[in-house]
Amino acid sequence: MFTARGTQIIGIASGKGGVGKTTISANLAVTLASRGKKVILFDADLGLANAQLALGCKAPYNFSHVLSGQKTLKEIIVDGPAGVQLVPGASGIQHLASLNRTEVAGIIHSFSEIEEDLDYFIVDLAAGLSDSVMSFLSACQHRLIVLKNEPSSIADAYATIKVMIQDHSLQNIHLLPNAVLTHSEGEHLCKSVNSVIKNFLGSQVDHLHPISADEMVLRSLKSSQPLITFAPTSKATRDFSILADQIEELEHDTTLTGGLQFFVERLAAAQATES
């Protein structure tokens, strides 16, 4: 059964498609995996799924198997590297990227049926802002936004974000800069959106360690490797260690009941609220 600490639930999305978010995805879990934790990989990015890519995985099964009510969640997870576990995504069935309220609660009911000691619940998103996006989101204890240091990203990201607070009223969101040439970039570009947020929303959000440029990442994607595995002393595999310690600490609500029972109560919720 769950544990008093609880899951911690994270969701990494992006404002747009193209900023590496699941290479982070897939690189965050891997490195959290090989230092002892327990870590599942939702592939949640439904339509242009390729968590499996990323790690190395062959998955028979996917997402959509359980949504037609084929197999069950359990049937369907495959195991990766460093004993992480992945759910794995439906890529190439374009309905699935826009889930409707049936479909979410087919979700819903599946994830209650994990009861196992977890320490990590990761979330891969959709790019956008869909109302199944913004779902799994309400549903996350954490809130990762990854973008690059280019227009079209920082303008998404940012518009991601107004909705997620102004809309949904979300807290502990984080900025995740990928893909810099420096980590001082890296940092510059978390205080230029930082500043747009509190001068037109009133608020703030936090950010994390950047994930530098790094042609071992393209290569490790190529080799359908984790890059941490395929080049364990790259600058990109030494920002996610980093970045996982970073994750480590971050605050555990100690007032919830589980991991993914909170998960699955939360995205029931959202989806109450959507309706």
Ligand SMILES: Nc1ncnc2c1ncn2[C@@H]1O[C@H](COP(=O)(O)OP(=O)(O)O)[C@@H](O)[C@H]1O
Second form
Amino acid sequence: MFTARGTQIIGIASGKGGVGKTTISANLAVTLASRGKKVILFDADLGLANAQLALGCKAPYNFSHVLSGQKTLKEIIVDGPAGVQLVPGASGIQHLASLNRTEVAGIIHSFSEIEEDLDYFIVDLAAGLSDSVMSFLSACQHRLIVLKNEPSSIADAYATIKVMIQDHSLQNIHLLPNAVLTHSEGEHLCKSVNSVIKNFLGSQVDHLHPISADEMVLRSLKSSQPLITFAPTSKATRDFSILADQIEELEHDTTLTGGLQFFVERLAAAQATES
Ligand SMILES: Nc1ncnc2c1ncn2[C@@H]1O[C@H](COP(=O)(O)OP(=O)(O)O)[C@@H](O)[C@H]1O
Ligand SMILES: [Mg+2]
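Next up, the form predicted in complex with this ligand, please; the one we just looked at was the form predicted alone.
Full complex below, order starting with the chain above.
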């Protein structure tokens, strides 16, 4: 069932809303899928500019139908650009982290049906550091923290990372600056956040290639087309391509293998240790 490398499960989070999590989740998913990778985007946020809009697709059902047992995961998944598959979110999604054993078993079974040869499972998370977000982050193999070069975004990113490291002992945390004017602005941003992390938490986190502020992001969204086909030579498209290279090079966390079924198990386990 698993490919030799297995499924890489990546959570995309931020301290503050509106910093570009959904934009990055969707465009990273499409970029990887356009390279022939099998990618599922899991919308675990309820924000306005949700993953459906970002991928330009419409979903008749959503995850609440899986939670209520009316549909299987396979039945709610919709096809997006470049073969990306979307698991549409629902208002009950945070309860995924607080299900009982029987419900978890049902969801695990549902996930096992779609698992075949999946390369990337990208989780577009809600902003902030709620228990539910932390449970999701604990269940992922890599965590991308999106931040903008704005005081509130920086402070909230730091607060999120502090909880991830101190309260949940999470590793594989990667800073991802978004909407930067220059590449060096992004690099400086990561350096300064990392120096605070080093001083106060005694550790360091990794950082990824910054994504440029680019009006094509909004224009492609309005035209319901993926950025990489709408504006293939745009700055942001180039950035997503470099980011996708880096994501392809991320190490597989050998302590967290086993794919999607185990993702759900970890989710349930993380919740159990919190309550
Ligand atoms: N790199 C970027 N350049 C320009 N606009 C962007 C960029 N990233 C995000 N945006 C815009 O910012 C808004 C918020 O982004 P979104 O991805 O919905 O944030 P989040 O999911 O973190 O709430 C959207 O209108 C989106 O089009
Ligand atoms: Mg969002």
